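Below you'll find only one chain, the form predicted alone, shown as structure tokens.
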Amino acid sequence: MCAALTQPDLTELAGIMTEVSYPAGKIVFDEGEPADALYNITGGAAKLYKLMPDGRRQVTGFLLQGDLLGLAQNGRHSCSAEAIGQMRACRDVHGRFDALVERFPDLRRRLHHDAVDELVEAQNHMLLLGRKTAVERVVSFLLRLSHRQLRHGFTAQPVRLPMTRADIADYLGRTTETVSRTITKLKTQGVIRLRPESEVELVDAIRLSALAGGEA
């Protein structure tokens, strides 16, 4: 049985979704393809990105365990999705899923909640790319991942970073070297602690919040 959509009142959906798995680097779907399926990520993660005409890549977001992947307007994907690590998910075709939305009011509320979160995330990302320094960008990124873990029913920390430094750099609009130096700087300052298996402990939440807001 596919362990999808963890809310207790939505467990009936688990038995009608299909378990799928994607190895690291596998493209789940490409930008512009028909959006014919919806995924609930149950393990690993995915990155969303767009390719510029000159081949450069802009990572637009990361989806983690508990997130829905494949929501689209106008029937086509607005970006590409690639598995990070070994990504596991529950998959269902969009047409049937749309019918399920009508049957399960809690699912409709979940989709609405996710859509609002996606809009807020997009607004925050615009601010992050347009105005924030390297330190502000990295700290804001860590704090937002912590918040998302908590929202999905996991502990707020340690923050799990399944993505590479290069992926983070593409998302934050900085070089890989800048991201690595910034993380090392935060570690030296004692506000974060690097742990095994790509985890980061947020040691001083008050100081981190100040840094994210641009306070020296």
Contents of the next structure:
There are 2 protein chains.
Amino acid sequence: MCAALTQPDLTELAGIMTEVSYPAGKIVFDEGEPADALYNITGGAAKLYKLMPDGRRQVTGFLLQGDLLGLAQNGRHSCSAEAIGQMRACRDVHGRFDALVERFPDLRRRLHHDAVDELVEAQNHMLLLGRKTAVERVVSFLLRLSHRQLRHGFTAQPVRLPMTRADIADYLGRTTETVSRTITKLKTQGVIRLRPESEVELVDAIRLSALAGGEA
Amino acid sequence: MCAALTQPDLTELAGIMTEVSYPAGKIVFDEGEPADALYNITGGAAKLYKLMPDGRRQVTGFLLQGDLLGLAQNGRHSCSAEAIGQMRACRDVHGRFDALVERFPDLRRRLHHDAVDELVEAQNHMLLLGRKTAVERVVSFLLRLSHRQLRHGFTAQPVRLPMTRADIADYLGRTTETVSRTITKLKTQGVIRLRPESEVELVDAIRLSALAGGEA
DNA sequence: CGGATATTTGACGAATCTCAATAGGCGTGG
DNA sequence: CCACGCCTATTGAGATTCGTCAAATATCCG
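Switch from the form predicted alone to the form predicted together with the DNA and print that structure.
Below, the chain from earlier opens the complete complex, with every other chain and molecule after it.
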């Protein structure tokens, strides 16, 4: 987050942020709660999701190291957030952040830029959820994670999957069974390979690109 | 858009914006094009959508009077935009807008606020696309349009549908046939009524709320 | 009034979901 | 170090929703 700020700003920011840690499965906040803090993930991962009254769930995104958590509208969280694996983050203390944004316009620029990025991602995901087949969904997901690893300075291979099949299924809008069957099919076709510790090897990137329905 | 600005800003803005008009079906811009302008819709409507190479389409949103059109990432449009009905808009002339944003921080605030609103809408729509049944999708859609009419200062009833069934279907992630059948079913159950000029009457708001899967 | 377009309806098939059972991983304690 | 138990993942069989293809209406506009 601090990349958008200059030195004196950073000093002030340091006094406002606190290092926090959440165990796997810990709920960071729930949809509808007042949004009184902003988090900058420094380790582990988290998922954002929405629930229906009967329990159906849609995961709207996964957040990895470096992502901002806590973007809100009208001071209320629009999604719930839960830690995946051990999650660490920088958190600002109650209520201070708004004031800081007022003082440092560059911070607003950063927040705006991030919001637009998230929006573009959301649009791509709407295309996936509304129009793609099960195979296209799973392959698109793997390719996106691979690209994301690259952007964050890691290798494109192997793709790490810190989340469960149920999380993936609720992200892709299919059931865990369908996701599992689809992964098996891709494995059988030889375009991916499963490795220990929930890692996936992308064997045939070209064929995968085609299987994704022509995109990322 | 001008609500966020003070008087001297407005004067400068007036010199930069031009009134433009598009006939129904006219493509305002395509995904991937350089984003060199920002539009403020003053009449008619538009749809945003993404296409897959084989022609499958996902409508990511409908824009009505007062909405901003042209939010972009890295200077490229992330969706295509097409006019629905006769569309009018205020458009800034090439390249000037960025400079204006730099000069007037309040404008960035407005853009950021709008982006966050769109993001929240996108999250709700992901839940719809990923987890709702055909009936829930259609009813949610009608209720959202009704609320939107209220927010924009119109009556909640009857709901106006300026877009085609194909547009609705591509927005809801189902086929036109499924949308049509679903509407017929709702009509038969007596919870909605179709009127001339693509207007829909919401007869039983309480039952509709339940049919939407418990939400807006 | 008439052609074109949009919408509705019907019959059938396919993709996916549901329910149920089996297999695999991983951590803990003996 | 290995066995047990729990949780996750995989696999199977049948049910269901929705999509596809095709045809019949309805609606819009000139």
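Residue numbers count along the first chain shown, from 1. Please read all numbers here as calculations on a predicted model, not as lab measurements. For clarity, a rigid core is taken as the largest C-alpha set superposing within 1.5 Å between two forms.
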| property | result |
| --- | --- |
| Did residue 190 shift 2 Å or more between these two forms, C-alpha, core superposed | no |
| Core-superposed comparison between these two forms, residue 34 Cα displacement 2 Å or beyond | yes |
| Yes/no, residue 144 Cα shift of 2 Å or more between these two forms with rigid core fixed | no |
